[in-house]
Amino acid sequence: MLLPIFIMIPFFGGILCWMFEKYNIKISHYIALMIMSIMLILSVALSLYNSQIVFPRMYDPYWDFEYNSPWISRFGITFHLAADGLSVIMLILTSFLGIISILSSWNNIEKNIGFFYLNLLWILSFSIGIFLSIDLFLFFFFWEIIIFPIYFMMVLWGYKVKNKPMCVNRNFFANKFFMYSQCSGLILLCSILFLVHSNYVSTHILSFDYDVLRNISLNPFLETCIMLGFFLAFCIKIPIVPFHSWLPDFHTYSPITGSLDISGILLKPAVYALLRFNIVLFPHSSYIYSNIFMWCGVITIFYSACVSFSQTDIKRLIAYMSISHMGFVLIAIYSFNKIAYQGIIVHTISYALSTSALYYLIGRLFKYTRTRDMRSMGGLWSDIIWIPGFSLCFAVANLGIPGTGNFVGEFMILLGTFFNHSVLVCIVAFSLIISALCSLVMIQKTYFGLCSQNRNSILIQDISIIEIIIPTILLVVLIFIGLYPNIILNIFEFSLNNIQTIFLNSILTTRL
């Protein structure tokens, strides 16, 4: 029953928000920053109790928590949650973001707090939920579920241009967010339905357990055919070119904590389920057309750090920076290598963070501005004592400075990837250039130069305690990933173990 209540606390959480709303204003605040400290302290306990297990289970190839419960039997659907390193890691990287999250929007939502938080908890909720689903129709189901406070969020609580015709504005693009995650749904749906199908023609069980429908054979036009569903569905959540257009919009209108909770926790669950399903369920087509799609990624790479050039608007340009670093993730998970998978999960976590903090400081930098066209903006370096000093940490953090866990990230993905492709890493390390020129460029336009437009000074060294602490936080855990990666690597070494060797027995099996 431990895994359900990692759903249903912030579930339920929500509801109390909303409902003590009308008594008291600030309590929702307290009650969702409860909820969330909750969360983080059981998911670190979830990973402390996991290490202590982990040694004499290291032969097992099976989950370190379960949870099964009948529920739509008739088609073979259950209530299947199940845990090891990798969903533990995800679990804790989510509680954390949702703390930072409700912390960025302690003084900035001045209307319906309460649903707001509703909202904000549900994503983490449901985010949970595809992190523990093993069903594929619970899966899907959270996968799609998702999508509704998303849109509210940026509905009621995005940036809104005044005076600007429709197609503009905060709705348009919600929609089109809502269009894209709908048409990923869609294709997610008819690629389980034509696996379970398969598996149903071929032992006459009904079931969407993964436990399952991974121990099934395929023929081989039928597994390329489902792996591209499955394929397809997550690339454009994750997202790569040419699937990636909503994302850049959906930053530029989404409020600040909009954009902390896509950048640090959305785009994780297509990585996730990248790793967990596409190579676990389909490894011989995964295998068979892998090069093609590291090459989507190398395109997604150069073409997302030649794009943010052009970008005026500082929350596109990070944007577009973070679709270039997708790129590197969809490379290292085609790669087959176990050192490039570890990379993965560094690289996400710690980019989860350096991004997080990027928006967040830009939030701040459009409290005080204004304004987040970089070309309003100059000489902004000695007006703010502590947003330029932050920003240049973070963005040479995104470079992977080393010291930070960005750094260990890119190195191990890097390292792992070349043992088999060392041609294409050779191609992809040019991009590292791109990417440092346009966060020189984004440091300069911003913060040097001659100032160009009349601000007030003594607003903008207005700060309070909470927005020095948000920063501060982020950087110390960057930089301990940085120092101590190995803490983070023991977590979901035998999980990453287990999908490799699922994948180098179907291979091997194959061959022989």
The other form holds:
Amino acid sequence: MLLPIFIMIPFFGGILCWMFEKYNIKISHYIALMIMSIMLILSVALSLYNSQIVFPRMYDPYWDFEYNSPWISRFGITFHLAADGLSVIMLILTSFLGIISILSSWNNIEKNIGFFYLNLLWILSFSIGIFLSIDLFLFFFFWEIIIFPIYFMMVLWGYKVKNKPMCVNRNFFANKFFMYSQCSGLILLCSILFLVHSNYVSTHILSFDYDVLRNISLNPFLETCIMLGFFLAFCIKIPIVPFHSWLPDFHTYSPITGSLDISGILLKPAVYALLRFNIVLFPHSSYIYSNIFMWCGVITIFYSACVSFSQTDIKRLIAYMSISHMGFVLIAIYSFNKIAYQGIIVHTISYALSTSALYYLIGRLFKYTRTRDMRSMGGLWSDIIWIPGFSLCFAVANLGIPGTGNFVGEFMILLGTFFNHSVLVCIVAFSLIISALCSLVMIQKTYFGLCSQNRNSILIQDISIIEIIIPTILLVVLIFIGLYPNIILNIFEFSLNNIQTIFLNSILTTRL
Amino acid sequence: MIVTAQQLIACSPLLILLLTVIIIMLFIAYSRNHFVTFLCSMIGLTLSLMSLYMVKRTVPINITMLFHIDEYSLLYTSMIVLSSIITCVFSYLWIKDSFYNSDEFYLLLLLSTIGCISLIIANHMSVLFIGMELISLPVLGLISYTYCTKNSLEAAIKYMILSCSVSVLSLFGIALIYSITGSLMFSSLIYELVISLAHPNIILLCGLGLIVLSFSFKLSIFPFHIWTPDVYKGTSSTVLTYLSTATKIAVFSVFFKIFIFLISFHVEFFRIVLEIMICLSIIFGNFMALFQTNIKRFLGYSSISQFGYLLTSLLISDDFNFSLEVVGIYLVSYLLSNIGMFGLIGLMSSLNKNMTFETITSYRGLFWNCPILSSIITIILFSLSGIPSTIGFIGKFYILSLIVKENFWILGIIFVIGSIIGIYSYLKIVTYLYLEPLVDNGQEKFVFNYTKKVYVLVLLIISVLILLLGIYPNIVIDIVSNSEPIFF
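Okay, that one was the form predicted alone. Can I see the form predicted together with its partner chain too?
Zooming out: every chain and molecule, the one shown earlier first.
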């Protein structure tokens, strides 16, 4: 019963926040904060418990925690949750970023605060559901249902452009996000059904269970088709370049906490799913197509890094940079190398932290200057205390300076990939220059240079304690990961080993 | 001809409704009282719904040679009676406020319900024809009930002319079948098909084709869909609650029973025609729904595509139990969401006399004035578009798994494209709900008095049911999979 609690606590906590809104606004804040703190403590406890027992079994179900109960027995669908190191680390990150999101929305949301926290906590609850669910139907269920709270968050609290036609309205972009997610979901559903059906045809076991489907052997054509379906579905959500256009718009028009969530939480499920499902379920075809996917990653990196140059909106710039970083992750996933895999996790985590921090700081900046356009900023360094310094720290962390987690992640990805794909890595390494340029341009245009005319040149001193605490915590964690990455690596070491053994075995058989 | 007590019991839903009709007629002759008529028809419908429980023990049973009752027909009868009950509830306030001649509405509704039930339990071509006519003639009266409003008569005439011409065609089809088989029983038709399996008789197939044509007109499948949006637009939403659900469910249940035979005897022509019709309905319905500004027209087009999805269940190779479940689940979801949607439009129109709430723009900003109604609409629209945690998704899931199971690649692609377009068009309405309200859209004057609170409660129950069955569909699956037809 341990794992369902993880989904239930934020779910019902959200409802609690909503119900207590009418008594006192502050109560919702504290309830939400308390619930996420409980979640963080629980998930850390899970990881500690996890690291104590290490027993290598190869073909048995290798979950550390498991919960299974029947759901829709007609289709063999079960409510099957399970966790190993990979899931646990994602849980910790989700609940940590959840706390940060709640703190960052502390004084910023004015209307319907209870409903806001309902949405926020449901996003967290459903994303935890994605990380824990092992039944493919359940996974799909959470994958789809997480769209609603995000959609409502964007529609109700999003960034508002005044006196503009419908097509630049936030609702338009919320719909765009919804449509992209729905396309992804439908493709995923079709692929899952194909997979389950072909399993049923060969074994006469109707089951959506990952543990059952893991042992399936398909004919190459079918496997390729299903694998491409899964890949496409996850690709839209990561996002990879031809399907990326929802992300910058989404970031531009979502509330600050909302985009903090999506950068930290929503990009991760797709990465997680690629690792967990695409690689393990279809090792052969993944291996065959790995080169194509890696070049997709390269295109993603360079395209979005170049596009982010031409942005004038800071948030869009960071959004494009985050797409570019996702290209690294894609390359690493299809490099089939253990070091690169470890790099993925470290990179994803530290990237989520640094981007969230940047979004947060931009939100603060927006509060003081009422603009996000870099052309109307400039010379802010001495006007606002704290924020420029933090921005510089995180921008530099974002481009991967040694000592931060981003460096460790990027380095491990490149190192791991280099063993098999040296040319590709050499090309990719050049992108670091572009991303460094992007970060520097952002900092330069915003904080240095000439003062622009239309800003109020009042020295902004009254920065509240929370505004300092949030970036400080994030920075400390980021540097801590950078200096001592083993603490993360140890947690998921074992589960990564499992994933890697599966396709190493399969590659060996392919080569034979 | 001897009718046993058991057969009478099995017939009781029909008999109770007939009795109610007679009682209401007598009441009207004595003195008109709207409330009494309403009460009578509600009691009659409720009793006939409850009598289904009693009937359940006697099935399967043949009543003379005309009717055949089994678990399958019980399921659909209960759905139809449910839809009539909800229609009665919602029409009470609407009729009380608007019309002098109020009692005939219930009479027409009950007669049409009787037609639906007799169509479902039909075992004979004559009952089939009479049932179809008994559905459509009272519905004609219902459509033109608001004859003072703008498009009402147009809708009624359109429906009448098309419906009558199609009825004539189906009559011709029945005559053709009779010319070959010499009997009007369904079983003789089946018998004839079985013995001429290798070379089916052309005249027989022509006759069947004409009957199928008349069915697809009633269900508004692609080439015969032209009437749907116009009739939907001209009809009041309360009548649509009935028209869009009960008549279509009744017709589909018979369509399924007959067509499943044509497929299982591998009449290839029907299969190909059906596939083309499905593809075009899905694409056309969803695509046209995208451009609608009137919400009733929108729902009309969306119902075309909904039945396009549903017809997929007929394209099976062997295991028809599965498609039985598909049909059951899908129709339950269709019933719930359509009742909810039209009931809600009717309720909102009655809340504000100056507005009809027919254009989509009039829903703009509803969330800020009335969060409860707008969340009900949101749930219903999400269920119609098939998004997880609603019963609509379970229906869609069933259809997709059927497509996967039978390996219909082209149909699968059409399905995905169609539902993506569909989701977009539903989402457009949902977005309108959450925009800032305009000043002059007249929603501030919403006042819920006691009766209207009851209506909101009914709608709330429907939407909660949609969610509950979406998350825990085992209940419906059990009911549906246990109620399979026993053929003739």
